[in-house]
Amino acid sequence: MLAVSGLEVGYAGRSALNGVDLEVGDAETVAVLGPNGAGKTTLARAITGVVRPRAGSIIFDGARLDQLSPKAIVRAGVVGVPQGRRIFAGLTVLDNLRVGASTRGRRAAADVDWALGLFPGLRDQAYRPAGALPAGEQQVLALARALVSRPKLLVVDEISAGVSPALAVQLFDVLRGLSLAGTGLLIIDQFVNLALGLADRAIVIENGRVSLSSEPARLASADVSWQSTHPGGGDASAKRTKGAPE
């Protein structure tokens, strides 16, 4: 589904992907692992279309993303969860949710009904500005956002930053009911344990490269000094959320 050859991205000057290929298989989960400062934000606002590669290509569903605008990469089905969450502070959460629909046209309503109803907690402030929620609340509208739009593919950075252990695990319940729904993730966490719970493959990338990719079996129990374990414990899994209808 996704292809990523030879990127390469830097700012003033200085490098921070050399070279990265990277595939994303159709339903495929793969998680993104790696030190700060690795390069790992950096691939996933190349794949969004934040910032510009200035070597290689990014091929989704055969076509090249590359050289689109954000907006049409999210038309193309490919919707990022920005590291920092990035909502609409002064906008309320329904108006969010409303942006984040934009692309959905008659079908905008019932993703927003839909997104509200897989966290009630929204629901019950929909009308309230998004900048006042707590941040772990705006975390949780951050998801949301993307969710909307109904993305074939879910590039999640660094969801359980700044949330507590009970509700990250409830995020990657929900991640791991758009798995089985037909979603593809690229999640990058530094919480190793909750990411490799959910994924299929994973690959790890330091200084700018890909160093590793493996069986997640076999990096969980790896044994390297960048890895961090949620202290919601070592089974992200947790049970199962239903996906989203068609």
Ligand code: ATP
Contents of the next structure:
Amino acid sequence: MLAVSGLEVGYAGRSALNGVDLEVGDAETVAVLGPNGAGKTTLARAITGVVRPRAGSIIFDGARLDQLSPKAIVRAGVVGVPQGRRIFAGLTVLDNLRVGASTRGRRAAADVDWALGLFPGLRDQAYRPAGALPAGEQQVLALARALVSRPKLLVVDEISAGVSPALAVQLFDVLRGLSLAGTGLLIIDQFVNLALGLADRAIVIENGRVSLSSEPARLASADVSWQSTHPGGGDASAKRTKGAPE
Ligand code: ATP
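Provide the structure of the form predicted in complex with the named molecule, given the form predicted on its own shown above.
Starting with the chain above, the whole complex follows.
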């Protein structure tokens, strides 16, 4: 479904990705792991069109994505839940979802309604400004906003950041449901046990390159210093170094 090859991305002349190759099959879940600054977010941003690669290609369902606008990439079926949520704080919850559904034409209202059905807590707050929601619910909104465009591939960057342990597990349960329903997932998360618990395959990025591609179980037992373990779920064999989110 997704084929990334030779991907190079730089910021102001400094390279962040130095030739990344990656494939995500139909309905496959791939976890992207690696230390801080390795290039994981840059990979997510390149796939979703937020940053332009300076070399390489990103092909999805047979079409090149790497020269398309973010909106055209959403139309092609690839949608991101970005690090830091990036919801529109001044808009209501409902309007955030409507913005998310703007590529859906006449299906938009039905898709917004479907997303609100997945997250009843959001429906109760539909007319509140998104910026007034607690951090965890803002993260739920960021996920819902991505889902309204009915992605074939969802690129999820640090969805557990800043949310309670219980909510992080709930968000991963939603991702699991999506995966079972056939959505492809590319998951970057500080809590490797949550990501590996869901993944069919895992890759490690270090210094802007894929240094390892492996069965999730092999990585869960690997002794690498950047792993952190969520207390509420996933593989208990992953090493704990950072502890739980607040
Ligand atoms: P983390 O786990 O800390 O989020 P990461 O693996 O997601 O890290 P990236 O955020 O992709 O890594 O960063 C890769 C490299 O690119 C780092 O050296 C980082 O400092 C640099 N970088 C990231 N964003 C920018 C930016 N907007 N401008 C300049 N340099 C950047």
